[in-house]
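Just the one chain here, the form predicted alone, laid out as structure tokens.
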Amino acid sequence: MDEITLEAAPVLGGANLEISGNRIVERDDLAIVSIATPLDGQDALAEALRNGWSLDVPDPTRSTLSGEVRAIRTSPDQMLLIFPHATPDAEATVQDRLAGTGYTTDQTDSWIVLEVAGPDTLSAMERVCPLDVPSFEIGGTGRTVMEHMGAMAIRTGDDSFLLLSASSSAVSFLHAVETSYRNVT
């Protein structure tokens, strides 16, 4: 019997679109790990984040960034850690650095991450996202619905965002974002 080797593939096939000077890129190089705070464990977790990644616990609707590692607050006692990671052991890597100060779950395969950037990004975002994205400071975040799909937006620059949505609706999500750009250019 022949041996079968499985190889991970990007959900959207490595989508990389250019629309009138704007970019939509599937970021399949990012790992996503959720971190929940144990009861009365806020201080220990905050110290572990500082020691492990030089990150502060983000305030609500904010993210913190150290190098390429970003922490995003998702609820009072939970955050997502997003960072480049090529192998399927992201959760174990995070847990090693946290040394038991937080509960972790690998979320990498649950989300699709699109990086959007360009001169028409704010206009495109306003068409598809009900949040007041122009008012986001860099590092600002928001959970919302985009074209009936749950999503999260993180402002990473003046004209750039990371957009997260469920991987199960990745094709529809990309279509909604792409259509919004095409409608404003």
Partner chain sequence: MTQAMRIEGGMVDRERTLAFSWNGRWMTGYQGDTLASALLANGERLVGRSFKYHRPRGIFSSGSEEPSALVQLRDGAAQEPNTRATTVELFDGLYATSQNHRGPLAFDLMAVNDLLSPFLAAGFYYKTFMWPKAFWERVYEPLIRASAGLGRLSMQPDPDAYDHGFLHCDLLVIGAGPAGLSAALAASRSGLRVILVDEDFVPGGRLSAETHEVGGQAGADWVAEATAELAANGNVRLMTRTTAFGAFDHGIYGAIERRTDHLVDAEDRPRQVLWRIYTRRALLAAGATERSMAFGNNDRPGIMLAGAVRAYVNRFGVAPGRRVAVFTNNDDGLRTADDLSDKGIEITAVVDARQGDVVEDTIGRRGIRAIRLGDGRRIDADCLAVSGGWSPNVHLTCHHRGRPVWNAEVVGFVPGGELPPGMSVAGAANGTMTLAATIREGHGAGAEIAGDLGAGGSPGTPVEAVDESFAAAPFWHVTGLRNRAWVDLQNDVTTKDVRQSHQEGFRSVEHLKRYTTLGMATDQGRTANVLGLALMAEAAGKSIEETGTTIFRPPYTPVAIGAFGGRARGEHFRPHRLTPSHKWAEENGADFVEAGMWLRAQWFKKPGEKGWRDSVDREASQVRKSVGICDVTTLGKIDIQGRDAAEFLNRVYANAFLKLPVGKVRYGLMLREDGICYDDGTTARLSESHFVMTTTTANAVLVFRNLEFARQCLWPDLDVHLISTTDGWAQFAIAGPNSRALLAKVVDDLDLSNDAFPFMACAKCSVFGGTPARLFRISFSGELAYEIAVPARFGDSMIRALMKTGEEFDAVPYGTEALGVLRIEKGHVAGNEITGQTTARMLGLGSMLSSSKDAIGLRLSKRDAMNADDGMRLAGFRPVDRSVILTAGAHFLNPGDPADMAHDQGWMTSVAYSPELGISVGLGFLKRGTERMGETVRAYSPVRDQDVLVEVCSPHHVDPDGVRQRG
Contents of the next structure:
Amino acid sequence: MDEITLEAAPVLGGANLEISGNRIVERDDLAIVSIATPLDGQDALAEALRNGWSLDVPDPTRSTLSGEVRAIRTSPDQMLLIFPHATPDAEATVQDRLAGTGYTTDQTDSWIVLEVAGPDTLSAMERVCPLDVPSFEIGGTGRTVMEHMGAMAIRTGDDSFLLLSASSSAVSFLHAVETSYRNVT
Amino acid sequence: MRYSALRILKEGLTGNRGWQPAWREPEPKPEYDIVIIGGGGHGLATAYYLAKEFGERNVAVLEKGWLGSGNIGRNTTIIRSNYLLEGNQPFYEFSLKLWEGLEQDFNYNAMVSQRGILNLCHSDPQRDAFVRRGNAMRLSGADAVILGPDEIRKMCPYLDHESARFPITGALWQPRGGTVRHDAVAWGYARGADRRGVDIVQNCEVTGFDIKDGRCLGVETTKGPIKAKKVAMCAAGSSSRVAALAGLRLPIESHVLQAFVSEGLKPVLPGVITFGAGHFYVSQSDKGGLVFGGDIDGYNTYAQRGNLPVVEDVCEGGMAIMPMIGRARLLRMWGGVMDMSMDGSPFIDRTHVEGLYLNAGWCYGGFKATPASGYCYAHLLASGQPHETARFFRLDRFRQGAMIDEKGVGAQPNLH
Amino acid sequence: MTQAMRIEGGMVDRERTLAFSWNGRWMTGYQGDTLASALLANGERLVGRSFKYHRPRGIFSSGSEEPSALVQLRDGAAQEPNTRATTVELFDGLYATSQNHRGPLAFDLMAVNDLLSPFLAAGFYYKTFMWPKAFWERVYEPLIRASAGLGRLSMQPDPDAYDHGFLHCDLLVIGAGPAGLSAALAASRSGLRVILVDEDFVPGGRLSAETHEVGGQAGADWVAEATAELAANGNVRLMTRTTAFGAFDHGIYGAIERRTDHLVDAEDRPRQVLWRIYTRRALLAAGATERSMAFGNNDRPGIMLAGAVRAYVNRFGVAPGRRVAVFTNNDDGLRTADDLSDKGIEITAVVDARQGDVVEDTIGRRGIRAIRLGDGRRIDADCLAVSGGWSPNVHLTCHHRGRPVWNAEVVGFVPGGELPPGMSVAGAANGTMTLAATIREGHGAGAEIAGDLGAGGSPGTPVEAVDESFAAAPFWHVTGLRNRAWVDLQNDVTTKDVRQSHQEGFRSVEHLKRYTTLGMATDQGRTANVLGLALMAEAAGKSIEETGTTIFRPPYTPVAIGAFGGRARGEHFRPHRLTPSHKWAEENGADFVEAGMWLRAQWFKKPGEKGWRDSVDREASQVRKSVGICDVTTLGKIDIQGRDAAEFLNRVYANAFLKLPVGKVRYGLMLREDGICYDDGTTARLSESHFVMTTTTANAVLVFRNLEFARQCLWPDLDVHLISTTDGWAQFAIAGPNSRALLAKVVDDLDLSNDAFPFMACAKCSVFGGTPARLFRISFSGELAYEIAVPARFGDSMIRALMKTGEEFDAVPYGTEALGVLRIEKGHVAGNEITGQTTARMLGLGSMLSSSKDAIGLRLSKRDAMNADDGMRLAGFRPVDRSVILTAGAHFLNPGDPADMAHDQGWMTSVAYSPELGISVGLGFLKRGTERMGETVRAYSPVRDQDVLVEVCSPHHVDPDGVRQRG
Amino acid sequence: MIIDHPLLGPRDAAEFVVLGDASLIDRPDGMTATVEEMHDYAYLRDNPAGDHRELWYHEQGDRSWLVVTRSTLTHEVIKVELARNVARAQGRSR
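Having displayed the form predicted alone, please output the structure of the form predicted together with its partner chain.
Below, the chain from earlier opens the complete complex, with every other chain and molecule after it.
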């Protein structure tokens, strides 16, 4: 028993569902780190983003993407950086490149990320998401409430989205998304 | 004309041609002892008790629309005295006792129907709070019973006892609670006041006050100026607007509370049921409609209408606790404008203007208070002293820090 | 029976015969029938009973305005009361029964009410049933209620699923008749995103019911062509079986789509979908509704609106009668005679009120057999087609409380006043009553809106059609009647009731409605209101304009409550939040309790334990004896960073925070601006500019909101940033004398000695060889205790590792009940004490209120009534009889005082059985409580049948000096 | 209702929480204010029938506090501003 090490477990056990040709997949390979802009520190942070990741500060309803690193604005002075990263030290790796130009908080464990894709995706989204997602351009984002749960939608393709919601209610969120697909297929 | 079964028999046999108007349609006199602003339930009740109990018959009620056009005709008709705090509970119990003798008192059947009110709870802390409340009710002479889940299951087998997200853990049951035919309350008080000489003036809007040297001498109206020894504001929903005409700022915001009625159904609910883990309360009218409601919309408004999210929220609560109503159809929705006060409790008090009085801030509890509000306001107007049970409803209580905050949410009106 | 009344033609599919059951008898109809048309095809005329007098009722209309033909559809749990037969799409196996009668429909015992009608006039119930007083609840009301209502609920949970959804468009067109179709064509050709909804199951509106030609072809063919064009346009969504029921603020419309009501089996698909439609503009093209006129016994089965008669003949291929009479005040009614003659149906009379001819009375019992004219002639008729004119369907224009205006030419109310912003109206709904004009207006509106919204495409030209003649005269009722004439067929309001209402002083239209119940039935008086107003105006000697109208409120047609509820039912009413150790807890006997949205373990049952108390006592004892572990993830956690974070905290907590050292935790008390305590928790300083705040589980969202308010609105130039990390960390309380020894085996390389890591210390660290963690030395139980947090992904692994490591100490998991026992023993306040009504002084925390700074709530906490010396104070309580189990919610009374509110001394907030002390202990608020230690008071709880003496003591039942938590 | 968020565009009001009168921005300094002044701030409202400036919080959105100018008679939204900018414009700072 001296050799206990802790194992990371995906919230939904790595959910991967197929519903009539559509897919719902839990993305547990992504790290999420929030970056808050210090008062009057916009320029320094923008520069650090460009230097660190070749990323622009995203507009409020858009995400920016550089390679596999995606930035989303979550509030006027806060954004999320989402990128593939396996170990629980994502914040440190971000802070390394920011060098104090932003306040960082590891949010990886706060969120569940579902990747949804397939021909009925827009119809399913109609049943759960009040935003006008059919009008989203690719890369468009919005944060709203779905079935009483706060959630974010990022359009990643014509028929695909990343959906983020709180990790504690992940089971309910998956149920909401799954039901939306089942109700339209 | 006195109403009775015999009278109905006689009129029925003679073609119902002999019925008299329930009230006169007088033009206002130039001066009254007391002018009441607002011909809603509270204003009409005040006039009725002034005339009947306090001998004040030189009284006018000024109503900008048709009598009973305010919240007395748009509420969900519930009566109860299940309050917690010393500032409230004795008052509401007084009101419930007045309801119990009201129809014989004013010779009008308002269908006071004491089929009970059941407040469900869904957690231990909530049950503890209900025990405290039930005990407070008993201390004030009201009836209160705490029920366990098994008793509730027996009483209401159609509630969701199986798969509820928030299981029912108990209930506070007040057998004397119930419902009343709301419009009939306005009509009964109006008819009773009118018969005792009170002038009820419809389509007469107050447009200003005649205030000199800190003293109110009368009002300006769309039917001309009217002098009065005392002016009594009683215009819930419009309290701030009326008070502003006298230069007063009130600790009140106006909000809309929506209410709903279903199509007529054969009786399924005996009394009133409230859901403790969502916003839903319901009763069934004598016509068969499920009358239900929930939370206020939450934004300031004087428009008597609300929006979809609250409609859905209310029906979600209904379906959660009572899934048998899914196929009943919602027939009508409407909204009433509430005086939401800073602690959720009302005001019956003088103002700093001599001769100008205020009855306001009833939030969405005004209907059940109608008889006691009228009685206590009449008491204050006639005697100059607050009625024993309404003595905490002071306008300056926030200056003192003597809030009467049943919900414990503080100075945020849309949470009360 | 073999559809004896079926005739040639119509849009039904005669290849698809459907069987259905009506009142237990099997009949047939065709695909494309409604239940009403199928009943008529089978010669069924009597289908229901009226509300008050239980008069026989038949099918009166062919649409959603139906007042009379209400049935119960389906059976068992799916039974659906008050369903309009005129809107039910026939399906194979449909089961329907009539409602609101005692005994068979044809021999309703309640029909006795009709004989008593002289005594049941408007408002009769307000005038009697008052004596003796006790009889109301016991005798009168039960009788009234027994006869109340129409249909019956099954009393079982609705077996169907419902859904909701959200749609966005440039233009919502409501109604797919000629105006709506034309508008949708013009707008979509121009390039707008268009949604077109219609309540019917086929588009076309009146074109389906009439014989009009459009564009040189049959109306129905043009409709098919138009819908094909719309369907081919990717920017158009055509939704039939969809009713736009309400116009809400800012262009939001509510619509209900009936997805499976026309299917035998929904196959678990949602029965109906409630759509929230976000629009830039909306066009109401909802057509018009025909109304009747008042004449003697105008309510019998077989008396029908003329337009409905045409619909049954032209659309459904059903003859509503073999010998039909027509009574009309307009040209539209005359068309009925032509259409019927063309189909070979005998017309026995055409009575035109404009010529001075009237129908004075009708004859028949369960259905009309003949009419009697004003000149006394009796004419046989098994169907009377009545047209009293058409009322534009202005309902949605009034949903923002705008009032329609009277139009003498239309003889009806047309949209007026302020429409809901963004809404326009076209076609018959706008008072444009003829076909070609309607098409032009619809097209023009669609094109104009497209132009307004900047769409560049060409709208094309409106399709050709011919205007039919329309000449209506305001004729409302036949005078000098001997028999009753109905205004509201469902609620049994007659012309006499309207007049009596006026006579008794109920003269405002709202009084009329409320006193007589006119227009308050399930059809909302769609065929009755205008007639009632006309009668009221006449009684008052006023015009209809002067009399005014009542307001139409949503919904346009009644909507199932289940549809509004959507998916939020049963366990899915609200989301579940689960802690990281949830799965482990399930495996280990946990019993869960709802804490807001969270599910928390309240205790862990061991084999052999009989009741919950056994488990809770064991858990609490073991914490005090050795060590216990509790998942406290649910406490709100807010990450607070910024140069001014300390200053910010100092302003939102009532106690001092400016000088909290790095590596330390402090208890904080939060006030509302009104000086009342609303939350408490601990805040740890991880670095100069980085804090982690905890809140109570219940208030996490509220505290975050309030902090954002302070940050953005009160002190916008403080550099401080907030983000919730509640879900990010799995946090466990480890409490008990062996907690340090246990943690020593968990935490990597951190000196846990009391000197190095004292009470209220905190640190970032790692556990089990490198997993990042945070450690806080804080105690809710009063024991030596810690809370340790790891990233939530490790939570499940962490609880298993902690339990494994704790085996040598007999570590127990403990739930929220034991947590409560421990904190009550210790005298820590929680939600039962911090109720949003309590002051710091009441809680015994008055000394924490700083007087040397400004923070939220401090100023108003100083008000007199909140600082009275005889106010409530927190105290502890123990039963004088040590065997008594105390009750939370008991009120305190001084022994000898009467039990009334004037002598109320306070109340018991929390109680627990203390395994440590072997007795029941309590916390509570007592007037001057802190000065009354050792006194005895009554704990009075009549609702629990308890009245016991308790001793007032310190709230700190266990370790009052706090030695253990500092050890 | 729709709130036209200055950064995000039109959003369903269901995403927001309403606090009430925007005068709640004008919090007096607790060290210098009298109880009376603090009372007026915390408890008294104009409650106009007409245009009303009020605080909305985009809780299910970007967490902005907004000052929404809206008619209490028609619900028409006349103006939407970030409350932080309003507060600064009114002289609030640290």
